[in-house]
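First comes one chain, alone, set out as structure tokens in the form predicted on its own.
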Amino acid sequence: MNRIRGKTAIVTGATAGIGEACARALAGMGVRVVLTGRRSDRLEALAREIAHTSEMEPVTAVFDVRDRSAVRDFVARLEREGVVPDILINNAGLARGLHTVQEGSYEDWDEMIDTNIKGLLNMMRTILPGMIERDSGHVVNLGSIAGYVVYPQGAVYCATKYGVRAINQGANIDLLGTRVRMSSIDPGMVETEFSLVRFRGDEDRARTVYEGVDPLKAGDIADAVCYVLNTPPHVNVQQLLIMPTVQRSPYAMDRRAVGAEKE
């Protein structure tokens, strides 16, 4: 059974990974998306795509989480236009370097707290108040097995997936009383540009981390967020962790090859 062909969600984070995988599988379920991230070409270029095997003509909005002023222009923008979101897919979230706390960069700190926090904040804050007003909708959260286990030199991102944690349940305590959901998807290591991006665009090093496994894919994480999304309205899936079958931790992953940086 479809429950959710119809309705409209956005994504944000979608032009690339574990966003473009949902807006595509999501689109795939007849629902409207409305596409959000940093890099015009590439949104652009995904709306293109839906738009010719969807039911709905897709949205696009070019904005960065970060910018508080932005997505209110955004909710403000979809208001005016009538576009009524059901579902927000909290998915924008990166990795910046892998350091010790005493030898990391304040500028990598900021990045990872402004997006992953703040940014998530940002768009709940905005959207969440018209779906309470409705009694409907369906918030789902990108976190990480790093929101559950620290590892080494990830301190800071790893506080940013535990914050991710912490608002998700504080947030579904708040909402108890309505039916709004709220969910979290919590993947182990996913093969995206996560770790090109950790890296500045290292792709030696980067493709180092994948070397030897068999990781999740960003439709592996698609078809989570569909199956949570989908279930009946009395059914509020908080968390999903979700991992390749090689990894059952941070620590422990079935690795053929030597030499690898963790997710």
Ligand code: NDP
Given for the second form:
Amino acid sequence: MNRIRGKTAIVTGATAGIGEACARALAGMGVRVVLTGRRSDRLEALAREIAHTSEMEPVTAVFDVRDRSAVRDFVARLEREGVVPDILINNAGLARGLHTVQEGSYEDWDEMIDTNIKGLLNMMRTILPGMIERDSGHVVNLGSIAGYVVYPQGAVYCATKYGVRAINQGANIDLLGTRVRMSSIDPGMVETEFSLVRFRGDEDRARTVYEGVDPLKAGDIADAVCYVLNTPPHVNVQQLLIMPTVQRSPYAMDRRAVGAEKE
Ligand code: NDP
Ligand code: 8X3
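After the form predicted on its own, can we look at the form predicted together with the named molecule?
In what comes next, the whole complex appears, and the chain from above leads the way.
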């Protein structure tokens, strides 16, 4: 049963990885998608592809989730154009570097905290009031295993994801008495551009993260997002931790060479 056909979903961070996969999967289920991110060329290419494959015209909006006035302008534009968001996929996020706290970079800290926590809040703050007024809607936040377990040199990124888990729990309590639902999808390792961004374009270093393992794919997370959104209105999946079979914790990874058995 498809309960989300005909709904409208905003996807932040739709230019790559999990957000892009969610946009494709949702469009495939007949959801009108509002694609957002900072790289307009990628947004336009994805919008063209979706328009072609789903015969639905996506809305695109280029903005930085850290920029509060840009977020407000975006929501005002949706209102002007009569686009009513039923779903928000609060996905935009990133890690920068791996450093001890004593050697960390202030700029990296600001970027992670401002994007992963404050950017996520900026979206909630502007979208939730309308959902509450309509007494309908579903917000899906992208948390992480990093919101449950801290790993070496990852204190600040992990802190942002602990923050996402706390906000998801707190906002759920605040939404009691409404029919607005909120879920956190919390993946382990997913092979996307995440590590390339974390290591500022160092492809060799990014590649080693996924070497010898069979990580999650962005589409696996999009499947989970679609499942959570498609549950009946009386069901609220508050959090969903999804790990690759080869990774039971950030500290427990089976790094036997993938494909070695085929040689
Ligand atoms: P990608 O780097 O592939 O995609 C990240 C997306 O976030 C891009 O579309 C990027 O778009 C967008 N983004 C980043 N900063 C901003 C900003 N300031 N304003 C607007 N958009 C922004 O990474 P993933 O797809 O892997 O990551 C998506 C989410 O999943 C993140 O929240 C991440 O923390 C989380 N996650 C990832 C895991 C992984 O192993 N990959 C595991 C667990 C959670 P653009 O640069 O065009 O703005
Ligand atoms: C991304 C997964 O393990 O690199 O949230 O923190 S991890």
